[in-house]
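Just the one chain here, laid out as structure tokens, in the form predicted alone.
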Amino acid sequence: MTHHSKKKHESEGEWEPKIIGFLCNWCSYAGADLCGVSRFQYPTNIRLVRVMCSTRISPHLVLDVFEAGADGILIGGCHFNDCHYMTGNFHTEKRVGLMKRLLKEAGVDEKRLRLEWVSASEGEKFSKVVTEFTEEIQKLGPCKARTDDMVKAKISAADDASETFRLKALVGKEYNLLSKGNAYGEEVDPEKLGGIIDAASRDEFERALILELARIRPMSVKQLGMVMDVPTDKILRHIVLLRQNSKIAMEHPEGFTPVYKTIAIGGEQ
């Protein structure tokens, strides 16, 4: 592909955004190819990864890439009803919704993740999307996961939360529930279902963050509540559930206030 670089020299000490683009093979990647053949210009800050379908991009992968230091991620897929796999992009839309929920919980601006539908014939659109997205990320500045340990811990917790059975099941069934109804053939209220997923995302993120923080050092309920800005009664409810699942253990240091430490894989603390 032919690119036009707006990039400035790193040797000059100027920051340049690192952007990853995941593009579906059948439409968006073909659109990127057409963009190059047609000599449409766009910044070279983006690194493109071809996947067979946009729905192959999991929340875990996106959060893992942000944790690794990406400043922005672009996901490109086919327009609705043009998907090579029929409904893949409909599921992609729901997955991206979960990704944005978890990024928000982690304190990362949702604008750092962008979903676009680009067909194989839309080379010029691809150029415009990449240019606009790069400019937006430049305005947002570097993702704090590189320099802020707390933000990195939160993104790691969001990553772990995305892999829980509860969230995978909810988001995996979201499109079918909204388009086909529940097991009894009843229509599902989109707002009600969205509220359920919002609450589940928040709960799973908070539990994952408790484990992330308690893995670093043992902490009391009060300390966890202060660091996470979550009411202590809610922290305690999370800990009760985590203890029932043998994920966290109570320790008794000097004094009367117990602290909690994450149980490592294999049962070693």
Contents of the next structure:
Amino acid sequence: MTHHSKKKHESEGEWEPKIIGFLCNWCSYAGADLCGVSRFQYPTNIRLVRVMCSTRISPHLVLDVFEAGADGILIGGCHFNDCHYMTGNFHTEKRVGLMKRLLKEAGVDEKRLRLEWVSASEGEKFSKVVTEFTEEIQKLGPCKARTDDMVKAKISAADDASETFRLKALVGKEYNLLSKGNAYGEEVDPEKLGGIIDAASRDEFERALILELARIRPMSVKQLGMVMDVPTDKILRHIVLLRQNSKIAMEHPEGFTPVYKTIAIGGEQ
Amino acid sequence: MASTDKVGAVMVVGGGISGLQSALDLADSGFKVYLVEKQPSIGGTMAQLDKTFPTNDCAMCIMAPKLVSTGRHHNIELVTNADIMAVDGKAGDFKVTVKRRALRVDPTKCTGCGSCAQTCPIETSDEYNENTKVRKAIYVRYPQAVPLVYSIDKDKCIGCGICAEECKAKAVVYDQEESTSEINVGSIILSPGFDEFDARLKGEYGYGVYKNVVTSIEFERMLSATGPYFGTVMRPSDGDIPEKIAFIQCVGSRDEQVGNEYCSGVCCMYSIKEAIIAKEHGGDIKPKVFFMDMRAFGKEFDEYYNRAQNEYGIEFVRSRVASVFENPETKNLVVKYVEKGEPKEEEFGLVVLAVGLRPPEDAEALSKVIGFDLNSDGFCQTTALDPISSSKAGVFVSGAFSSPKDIPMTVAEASGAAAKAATEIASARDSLVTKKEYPAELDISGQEPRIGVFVCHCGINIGGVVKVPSVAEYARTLPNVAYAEENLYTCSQDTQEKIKEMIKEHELNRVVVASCTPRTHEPLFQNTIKEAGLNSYLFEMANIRDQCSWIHMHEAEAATKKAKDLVRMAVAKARLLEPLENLTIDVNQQALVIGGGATGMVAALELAKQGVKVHIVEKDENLGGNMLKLHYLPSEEDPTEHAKALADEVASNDDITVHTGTGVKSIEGYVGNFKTVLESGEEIEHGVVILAVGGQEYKPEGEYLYGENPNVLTLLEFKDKLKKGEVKGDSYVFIQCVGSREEGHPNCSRVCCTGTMTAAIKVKEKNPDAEVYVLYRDIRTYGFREAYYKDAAEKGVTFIRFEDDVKPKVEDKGGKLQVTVTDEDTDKEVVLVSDYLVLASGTRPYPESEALAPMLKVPMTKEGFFLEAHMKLRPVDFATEGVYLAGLSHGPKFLDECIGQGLAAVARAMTILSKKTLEAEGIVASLDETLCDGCGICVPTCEYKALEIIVDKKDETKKLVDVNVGLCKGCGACVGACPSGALTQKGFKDEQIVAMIDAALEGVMDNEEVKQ
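Please supply the coordinates for the form predicted together with the partner chain, as a counterpart to the form predicted alone shown previously.
Zooming out: every chain and molecule, the one shown earlier first.
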């Protein structure tokens, strides 16, 4: 009990942004090293994680990091056409696009996720980026992913949505579709494709959130609509699909309002 | 072969239930059929329906067998995703240019497994479910679609390439082009169906604006277990179950405002059905139907309507709804209407609009390309005396395309169109159909079973869950399994070749395929082993997809174990399989038509034109029947003259033998082999029977002074006098539903309302000042007949509605007739004084139907009409093969409908008469005579009348049951009933079933033994 209240007190009074940075081995990690070698200073809030290429960061990792309590995430990669792996950073850009879409859906300010291209020779830029980003997060305040149940549920839903085959497929194909054309050999209109991915992200997020909410207790379409602030007819359309895919079950209604409960897959095993 | 300039092929345009029936009838009687469909799959509107009236049968359940037969028929070529571009030539020899839009999937490679749709990331509205669900950009219209070939919706596809990567059969072809081909056919049948009326055009009902206002076809999907809500009725706005549902009738029908003055004919009945089903799904739902006239005019429809009111408590309100408004808070709908002159409003949770039927969107384009006329409403033009023919020779029409109509009438017309199309090219019968040749059958008697097992991955459909290699490995360990292998797709063409090779190489004498369902795939594999010389019954299937991998997707271990069990069971049965024989029955190619009215004459002539020798039997001295008594057809054609012409044509046809003035004394035999004795003593041998014994007008003796006052007449009597100029008077009262829709005769006689209109119009034409009153309960001038109702009203005929149970009173007031009736609209008593009282009395069956029924072992309705095999899809068939019905003895109907049914019976009969022999089922009941004691318990269990108790020829004191394998359909009902074990079912013997059970429980038994 005392432990708990102390923690609460801390978060209210002495809150400091917690920031995680993912840097690619070849450019931005080297840039960060150069920053150190050159003694450019930046705030202490960031903790850096080295990966071989920025494209390694799956959307769900980002969401995991927020779920774990981070307030901001910085992803650093090479400038376009500098990638050690040729096209890695092009894919990074598309994935970050998806993450931002999902963060927005989850009600997390998309500014909490920042993508920067930092080359091995841009030590000073790295310090500037980190300083600016820390200040920005400071202004935005704590992320609340661990303290607010609804934010938590929403981030968890965004996480689940990011793992759906549908979004992975769309975002996985996005770069190639835009740069090389589609299977019919046609050019793809970036705006149209962006619109399709926007809509798909929203749908998948909303479906994941329905499952998240109905996992805790059975809920009606109207309750879900109210909690999620989504029109009830749209909620019903999602339920139609989720039932079809055996993700959610209708509990036999008493009266005229059916309620739904998420099916725990493999629960019995 | 006779030389002919006719082409022995028919093109059927439109693959709904109508097109399916025409195609099957033609393909089964020696013609090649090209079935052209706009959509990528056939099935049409019926495939979208949940249940069907008046039997509440599941639409898909009764339709699926026809879909599958059409898809598999070797004489039917499906031309899907296609449009007719041009038609040249003439009747008997048309050249049709058909454009097939690109499916972007190779139909020869696609196995319909569906992995592509699962991974496609693009979601879009699902048209089949009326946009209540989503589908993918690569899709099939519905799960049971035929052909089961996926296609890409290019408008929605982004070309991401995932489906092509996913498809193990390499069937996706993004650069597939549209193709154009020229098809040579002798006749064309038009069955493109109808479009729904666009409910948005009735802005006052709020469709498209208010979420909880839906169309009847959307509601149909909402009721369906395969629909969006799994059968629970819900409001689209918020998923609540609506406590009260309003059904609004005549949306886009009988409505001058929207330009559709005709009645759509089917909406009253489908709304009653939808209300009943909604009520069945949720007992607390209260449906209310707002209607103008309840048009339940079909066979047994009124009984259905009565049940809806009395058993289900559905409310019916006679009123045209003025408008619908939404309560923005609750999304409930306020329905405003006027009842008995009083404005009212009531709140509902859901509103269902009974949308009418429109001609299909491409009707005009079709009429231009093919060159036939449309009527003023945009439907295909036909005539009352030739309801199946379009205005262009060699082009026939069936179904809703010629006028809005229900499924039974559509199916009858579809068969009728098949008959007409076949007559046109009768000389080219059998010229284009193929007959498969198979190698001589291998003799496997005395051989140890050597079983080959083929286990299918079905792409990843099975292999993604079940460990297929271990199932195949396991199969090898089973006794008598000589060979086992796994296939990516066991159904693919190359695997069929492989199976044949393996049969040779390993001397296999039984084959087991573990894959999907035998319901769709067994015939394919049976054909394969037959091509390798094995009897096709030496085959067994284990359903490890639909009933294993698909339902245990997250339990790989358990699913694999179950798949092994299923294979073990199939192998256990396979070990005991025996070759079965398809006996052949000789067919006597003559036909007997009983009844010489319009229906019988039309049927006889059509059969004769197809080269069949026909005997027609008529009880009266002259041919013609009721048609001689009809006057003033709506279309102005003179039926009497036409009846005489028909009779002359029949009498002078060399292929028709006319037997007048005699009835039928006895009929014996079965399909292909009937023997009939006439009362005159003549004996006729024939292969089929068409029952067209007709019906008669009810004579309402003792009602409304009929028979007491000479000016009280039935409708037919009145029209006859009117025609002869014997009617003189200034005032006329017509009373409807005399002897119909009442106790003992609960159903509608269908024709009397329209008959009254034409009589009233005639009276008004002759004497515009005449006072004409029609006392009615519902005016049932369905379809285009609505125009006569309107015409009568415009000519000044007064219509007064009386309550169902308060009949008008008639008194003789010294030469004048006084009719007292309570006007239901005003509740006021009205007294009419009239010169003539015309009773629109109902249609009754002829008593002789009752004598014929037991001779042919066919059933009857309570009212004494013949009862067909299935009210919806087999309207002119009986369960007893080779016996057909048509016309008034089936139920009351109009002349054009009788003619349609008469032609339908011809097409059905020709599926038998076009063959010299019939092949019987292989799976039939067989008898062990030593065990049978002739108890007869089995006899009534046989729906097909294949069983008969006879005297044992070897022992005159003993009785036996005789199984007529020609009639046996192999259901096994008699085997289940037999108390002495004398009857067995080939292919499903006790020991074969027990072997499967033992194999299934093998592990269980072992475990129990261990425990003990």
